[in-house]
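The data below hold one chain only, encoded as structure tokens and taken in the form predicted alone.
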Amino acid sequence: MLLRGLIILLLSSTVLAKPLYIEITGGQDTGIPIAILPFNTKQASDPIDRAVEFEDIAEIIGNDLHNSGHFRNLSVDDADHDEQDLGYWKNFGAANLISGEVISRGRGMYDVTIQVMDVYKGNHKPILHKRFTEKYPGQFRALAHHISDLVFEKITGIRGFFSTRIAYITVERVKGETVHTLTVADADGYNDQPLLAANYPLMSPKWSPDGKKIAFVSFRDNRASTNIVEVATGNIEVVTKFPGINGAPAWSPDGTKLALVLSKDGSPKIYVLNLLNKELVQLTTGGSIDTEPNWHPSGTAIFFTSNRGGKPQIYRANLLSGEVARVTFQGDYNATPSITPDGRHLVMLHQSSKGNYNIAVQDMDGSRVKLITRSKLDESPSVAPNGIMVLYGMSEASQNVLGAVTLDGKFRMRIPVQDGNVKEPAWSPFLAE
């Protein structure tokens, strides 16, 4: 059943956007040193074109690369901008040099060129040279993210995530009413767009593998339900509305199933719903509380949190054999599992010896657990689709905000959002170009 009544408020038409600033909270001096030159701009003679203001593509690329934790941007304000003198840039300390052009073609359209030089090798042939034609200024931010993806992959060999999106829930007071909003934004927090808002709780957003839908939990009419919303249209489908808990949806890697938590037959248990034929299969049994399912990238296992051992720990249910095994043993509290795309690491919420709740990474064989965040109360880790960063919620000065940290914990930043307490972030998959 499609529900449009769930959407009671679209804040994008009433709230004026504020400037957003990413705040680096740790590891500013890490990464590959790069120099990014201001892009040359060639305007057309048409007065209308000359009056157009557009986003600084070089600045966005620089922010993207630096905020990945893998690059360190060198200040070029006082440098000689001769991009052909690679010896100068090598002495300047740059490993790579990025430059480009924005050329007006009239009628409000522009061509954008980007090139990347390998300064250390001293080869004057660019390692990356691309030209993008007939772009409007409104497309510049998305284009800059795409260029960042190309540069990142060319230099590191890892696919860039800058064109992906994030989703999160905000809670704020609007005209005396508590409003819960499901928002989607660019991976850097910009271009945020409320997808739906309600005067009842919304929880647990999870992106579909194709990035076109988000599963979430609603408490409309004080009754829990699991729902799927189409990002492009806002159309909502209710997929479960059993008595009791309907929660924690998680998409299978092929997008045909949802793992979710239901208490319709007693204690909360993990179920798998086939979205094609609506067949519902119970995965876990017993009197324990089983919750927070997440799929292994292979689709052959589901990891989940359970108190079946007395305290919250993470378990793995093998979908082929039916075997359930505990996978976390260090500490009294481990929950909210996510698996890195390569299947090598388990990312989770871990209670430290100091009593803080932090994001931790465990090798899949259980041999090592490493804390990668330092605040007192973190929640909802979500791994980037290339596996190099983790998005999470954190409590700071009585406010819930978004943070991101590299998988090794060496680089941390705060991701900007507009207003309200922010919780339960989810990172999208790679999106189709």
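Whichever C-alpha set is largest while still superposing within 1.5 Å between the two forms counts as the rigid core. Positions refer to the first chain, counted from 1. Nothing here was measured: the structure is a model prediction, and the numbers come from that model. First, how it differs from the form predicted in complex with the partner chain.
With the core held fixed, the Cα of residue 408 is displaced between the two forms by less than 2 Å. Shown in the overlay between the two forms, fitted on the rigid core, is a CA shift at residue 59 smaller than 2 Å.
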Contents of the next structure:
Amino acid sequence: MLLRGLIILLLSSTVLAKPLYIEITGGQDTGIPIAILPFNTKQASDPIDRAVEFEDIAEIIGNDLHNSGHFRNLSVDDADHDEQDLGYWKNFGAANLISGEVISRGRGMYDVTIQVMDVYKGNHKPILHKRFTEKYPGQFRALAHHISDLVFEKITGIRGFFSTRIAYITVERVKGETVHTLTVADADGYNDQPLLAANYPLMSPKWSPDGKKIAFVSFRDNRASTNIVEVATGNIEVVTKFPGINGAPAWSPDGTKLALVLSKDGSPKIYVLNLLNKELVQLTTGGSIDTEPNWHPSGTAIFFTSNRGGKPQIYRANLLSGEVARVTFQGDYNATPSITPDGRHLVMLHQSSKGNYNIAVQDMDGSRVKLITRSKLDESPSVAPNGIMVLYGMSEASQNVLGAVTLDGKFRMRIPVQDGNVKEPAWSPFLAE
Amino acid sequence: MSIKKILLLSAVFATAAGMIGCGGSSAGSQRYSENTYTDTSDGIRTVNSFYGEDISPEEELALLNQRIVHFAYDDSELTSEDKRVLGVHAKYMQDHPDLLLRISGHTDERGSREYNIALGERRAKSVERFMQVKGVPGQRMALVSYGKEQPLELGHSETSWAENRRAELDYEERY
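Can I have the other form now, the form predicted in complex with the partner chain, not the form predicted alone?
First the chain shown before, then all remaining chains and molecules of the complex.
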């Protein structure tokens, strides 16, 4: 019993010790104002339980909601306010009030309750009330993200992404050698776990639609290849290793096909590989550069970057009719297309009139292009599975860091990883619980 | 080309340490990252002339030590200086049928990573085509584009970008 208590303590303290450097860089005043009360903690008399330090669920929920850009977390330093006094909270400026409890059940387990009040609703009935039973402190962080998902969906009507994961590539110098690592982490940057480390470049990670695998590009043996790694086991399968470019893998929405780029017959062209029967079909032809295929969520079209018109622009290949049409016309450089899950927006890399490379959003039903980032060298946009945010890579003076921005460009933040450079973020789909 | 010149060149090759010859014996390593190329063989060698001008043995050696050619922004055209460098390497490949040449294409850090892979490959192919014209069979060359994944310079200025827009030559021994 004593031993188990100590282990939990050690595990949770290492998690707690890890700093997170999310820095809001724009749009701090946007979003629905919410107040989150510190959770009441009801401890058992068991001294072992009392020794256990656990994650602050209220703090994690507050960070989740605030960093989505859709909420503004008003800081509540005083726990004594009555959550039933809605007049007070109205004055405080909060639209919603979140409170909860952590109740010890003994044997190292806890029940967690959460309630959400709509301050303007007038009656004192919570709009959300839940109890999660028999949780270990090691599960608190995941539970907090799950609660954030529920709160987010209750208030905004949009499914939350707080229980999803991200993948990215880090580059570090270790003993004179450059180490490239494919890492997966929680959507907020915590629980980062290296999946694969190599002394050759790794590129272009993309999650499979079931969230179980990641396709990526490897330069093992000085040759490009497309590969698939299973997240749970780290097992790697080489998908293509033709002479020349093997790049830019992209999963079809049903997960049965991989669009990718091969230059085995000359110029880089888009191909579609059927993962079930290994049939390879060439989608585009000609002497231009065609790259960065990405599927429309319906699975009926593939968007890609091509310089067939002289400069890189985005084109759509209709998989039913075979027709290819240009979709971007503003500017001399549009690349790295992805379509939001609702099919309404094209998110891409766009060279601005200032010559900067920024993430831009173009409406699918029009041609309006809106820049949503503003540093000099942004790249690799990856859209959240609920379509409300975009993760991207940005280049700073001495390192590459990750940025996140809401689709409207109003709320931006910077997410550096502690060591070295981090690039090419890929947002996972919604994951099965 | 005078006899005197030819003898001078062979003397240069003969006196230097045999890097290519020794490198193959070092287990596991197929890559020669050192900057000098010399030859242990002391046979008489001929030097071709490039574009109507003679190249002195000293200059030939200097060009052979140059394993990087650079490119302008969004461009894969070889300059006449690059062609002088590559011409010497083409000759070296012809003289050493035991060698393979790996040509890697690179770009600066601007723009999309995968699009830069395509641009880097154009640079590598530009070098490959020139080498083929100069008589190096395609089977003895391997191409790879690293795009902007392996910059030489980490700065964000035109100076660094110009250094990074390049193709590199690496010799490997035939398996």
